[in-house]
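To begin, one chain is listed below as C-alpha cells, in the form predicted alone.
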Amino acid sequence: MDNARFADQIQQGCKALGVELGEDVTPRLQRLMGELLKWNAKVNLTAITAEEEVLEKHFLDSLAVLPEVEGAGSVLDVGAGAGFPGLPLKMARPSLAVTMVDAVGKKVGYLKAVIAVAGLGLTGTKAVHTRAEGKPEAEGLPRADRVIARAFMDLPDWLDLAPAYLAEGGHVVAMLGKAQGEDELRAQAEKRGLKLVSARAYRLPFSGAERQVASFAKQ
C-alpha cells in the first residue's frame, strides 16, 4: 500500500469513527505497520496480514475507542498482545503514559523493540512481561485512568479482573465484538460493584463488522 492510500484510508475511517488525529501521526502508523508485518514473519503476533486489513481491524478499531479514553492521563493495555489499542491510543494522544502488558514473552520483546524505534513517538511508553491476575503491585503494574482490553477474555471475566487496577476515579474499557445491550451490561456491572457509564455500538468503516465499546466505574 503506497502513502497517499494509506492516508486516505486512515483519513475516511477516522472520519466515519468521529475521530480526529494529528497530520503527524498517519505516518508514524504506516511505519508501525512496516514494523509490525516484519516482525510477524519471525515472530506469530497477528494472524492478520493484509495491509488493507490491518489498517482497519488492528489500527481504526484501536483509535475507534479514543472518545473513550479522552481525557485520562494513563491507559493500561492488558492482553496488549501486538500493542493494540495501546500503540496507536499512544500516537494519537502523545501525552498518554500507555502501559501494556502481555503474558507472552516474543510478543513483549516486540513491543520493547518498537518502542524502542526513532521517529515513532512511542517514549515514555511500556511493556510489561506478566500474567494479569488482579494484584498490580505484585505484578509491576500501575493502576490507571483506563484499564481496557481488546477480545481478551469474555466480558464477565474482564469486569472480574480489570478493577483491580484503576485509578481513582478510572474507568474499566470493554472492547466488544456484537452488541450487548444495555441492561445486560449494567446487570454485568451490578453484580461486581461497578456501574456502566457509558455503552457505545459502531461498525468498522471498511468491512461493516459490529463492534461496541463500554465503559464501566466503581459505584
Ligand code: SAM
The other form holds:
Amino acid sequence: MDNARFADQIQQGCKALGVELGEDVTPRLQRLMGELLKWNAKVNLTAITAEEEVLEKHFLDSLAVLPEVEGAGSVLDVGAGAGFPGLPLKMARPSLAVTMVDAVGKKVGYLKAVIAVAGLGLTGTKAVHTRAEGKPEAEGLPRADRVIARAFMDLPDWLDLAPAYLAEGGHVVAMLGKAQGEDELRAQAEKRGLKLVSARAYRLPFSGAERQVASFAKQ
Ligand code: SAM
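Following the display of the form predicted alone, present the structure of the form predicted in complex with S-adenosylmethionine.
So here's everything in the complex, that chain up top.
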C-alpha cells in the first residue's frame, strides 16, 4: 500500500471512529505495519496479513479504544500478541506508559525489537515475557490506570484476572467481539465487586464488523 493510501485510510477510519491523531502518527503506524509484515514472514505473529485488513482489524480497532484510555497515565496490555492494542495506543498518545505482556517468547521478542526501532516513537514502552496469572509483583508487571486486553479471554475470566493489575482508581477495559447487553455486563461486574463504568458499541469503518468496548472499576 502506498503512503498516500495508508494515510487516507487511517484518516477516514479515525474520522469514522471519532478519534484524533497527531500529524506525525500516521507515518509511524505505516512503518510499524511494515515491521509487522516483515517479521510475520519469519515468525507467526498474526493470521491477518493483507495490508488493508491489518490496517482495519489491528490498527483502527486498537485506535478505536482511545476514548477509554484518554486521561490515563499508564496502560497494561495483557496477552498483547503482536502489540494490539498496546502499540497503536502508545503511538497515538506518546505520554502513555505502556506495558505489554505475552506468554509466548517469540511475540515478546518481536515487541522488544520494534520498541527499539529508531523513529517509531516507542521508547520507554515495555514488553514482558510472562504468563499473567494475577500476581503483578511476582510476574514483574506494573499496576496500571487501564488494564486492557483484546482477543485474550472470555469476559468472565478477564474480569476475574484483570483487577489484580489495577492502580488506584483504574479501569479494566474489555474489548469484545460480540456486543453484550448492559444488564449482562453489569451482572458480570457485580459478581466480582466491580461496577460497569461505560459500554460502547462501534463498527470497524470499512468492513462494518461489530465491536464493543466496556470499562469496569472496583466498587
Ligand atoms: N491482543 C492481541 C490481538 O488482539 O491481536 C493478541 C491476541 S491472541 C489471540 C492472545 C494472546 O494471549 C497470545 O499471544 C497468547 O500468547 C497470549 N496469552 C495467552 N494466555 C496468556 C497469559 N496467561 N499471559 C500472557 N499472555 C497470554
